[in-house]
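So this first bit is one chain, no partners, the form predicted on its own, shown in structure tokens.
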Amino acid sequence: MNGFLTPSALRSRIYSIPRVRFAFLPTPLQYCPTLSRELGISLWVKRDDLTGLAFGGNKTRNLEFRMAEALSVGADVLVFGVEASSNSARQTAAAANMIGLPLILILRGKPESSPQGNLLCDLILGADVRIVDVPTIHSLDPILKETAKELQRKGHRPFILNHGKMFATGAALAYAECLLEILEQMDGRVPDYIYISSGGKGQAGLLLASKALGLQTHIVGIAATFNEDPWESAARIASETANLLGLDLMISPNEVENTLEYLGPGYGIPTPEGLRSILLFARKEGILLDPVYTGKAAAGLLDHVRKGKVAPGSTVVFIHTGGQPALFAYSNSLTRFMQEEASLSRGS
């Protein structure tokens, strides 16, 4: 790529993507004064947990995508797979309901006598949740696909959304295009770090646009689970994505920066450091986060702060992927640990 892109430019190129509107765009940019003050830093919350649908998070944006091209292809059903607790599955319910397929979702864990959090938005959403009990995410695909050969031989055209072209791209031209959004929204003042909960579709779109737009910018993400090799995943999806945008620009792993430092024992297990980054957040800022994906997300940005690695005087964005479904689902976790910190409290 011969020299770097306006904002104007690359908006235009993602404009040319077909999708299907969802989300309510821009989402708000809020600033934490207090949490500010306290760190050292100028932090600002960009709120995709409010984009609107089905409780709102950052699927929506990449739903825009995914839907298009199931609708483009003449789908009568959709197929999805995902974890049990996914946030995506929530909103991908939502947004069948709106373009009017229905939607066969296969969920990764074991049934529940009292479904909470986002199986119970599912559940009242209307989809047709089946929940098996596989070793891993990557073992739904040959359920995915059994289930897909069995509505084709009812006659009907089923489309299986994870194998869509658009299911990674989807996800980074939506956070390109959030990141013209934060620009704009900071009028023309351009961060020294974003932050996000991502295993590398989300972080690849904020890649690809900051190194199309030639910012300094740190994009970090946060991984909340071993599914996928971060760096590689987001290298490969934003190199694809910028050919999709006709963009000569690669991404290559060594520029991607991830960790998997505050995932824990794993996916969906709350962390100490994460649900104390959800009282912080809910007490000095009233914003609420999740333990599966934002507080843990948080836990590494105060880390980072707290040990050096975010300069001081820096000006952050932390990107709120949404997931407050989960509080409820977690709240037996959240309870015991508030009343664990309240006891050490006291003793001090």
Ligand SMILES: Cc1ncc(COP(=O)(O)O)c(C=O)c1O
Second form
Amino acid sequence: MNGFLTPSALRSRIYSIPRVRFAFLPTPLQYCPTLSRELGISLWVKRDDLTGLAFGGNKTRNLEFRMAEALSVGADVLVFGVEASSNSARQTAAAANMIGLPLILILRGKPESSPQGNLLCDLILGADVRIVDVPTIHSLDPILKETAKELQRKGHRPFILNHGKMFATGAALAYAECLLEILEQMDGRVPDYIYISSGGKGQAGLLLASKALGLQTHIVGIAATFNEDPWESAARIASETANLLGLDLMISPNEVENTLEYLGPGYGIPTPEGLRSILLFARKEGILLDPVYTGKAAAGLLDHVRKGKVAPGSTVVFIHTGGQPALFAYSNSLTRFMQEEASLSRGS
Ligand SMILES: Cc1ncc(COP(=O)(O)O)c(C=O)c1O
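Write the structure block of the form predicted together with the ligand for the protein whose form predicted on its own appears above.
Everything in the complex follows now, all chains and molecules, and the chain you saw is the first one.
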């Protein structure tokens, strides 16, 4: 790319893409005085858990683009397939209600006699929830297609959200815009590091915006699932989104800083470091993280600070992507962990 864009030029390109407004933007950027002092850095948390849409989270931003696409093709019913514990399902159910479209959620999991967390919210929001016990997330695809065909046979115009053109690109546009918000909120100070829980999509947007603006910020993704190759997917999505924005810019997988190191045994399985990070952020700054995504991302950030991968004195923004309804679904693990920590500190 010849020359860099100004933030306002990048913003106007993003604004040229159709969207439905759902999110409360800009989300706050919260300075963390105690953790900053204890870690020897300047730590800010971008509160994307406060985006709105039924407890909020990172998906609220990208749903603005994805729902605009569904409306533009004249959909009269939405179909979406994800994990039963998904934050995305909850925010999608709220967005669907706001635009008045019925939503069929095909969720991978086991039927629950007493649903908790996101699943409980999906039901309260009135989505047509269908739980299927299939081996992997990819096994949902034929079911989504079959559901859509059945709806078509009945004369409907279904839109499978997973297959939308904006599925990944919308997430990247959303986080390109989030970076612009951060820069504005920091009054000219540019973060040395941005940390985000990401399998690639949100990170793609941060990366492309940072490259388009010519920033030197390290954009570090901490993955919470093995479902995606975060390096390949962030690079591909960033390049596709740059193309959509008319930017002559490519990102290659070796420019993507992401790690699977803090994921533990698998998606949705809490790690001791993740749970410890939840307690730390809660008790030092009053911020609630979650055990599936942001707790693990915070564990990655804290470990990088301890190991000196984040240089002392750096300015660091941690993007809180939401997910707190999972705290209630993981009540047993959290309670056990707090008891163990308390007995360790009593020395028993
Ligand atoms: C709370 C939270 N953080 C992070 C992510 C990952 O986002 P991305 O789509 O950028 O990989 C998700 C995805 O569901 C999420 O719910």
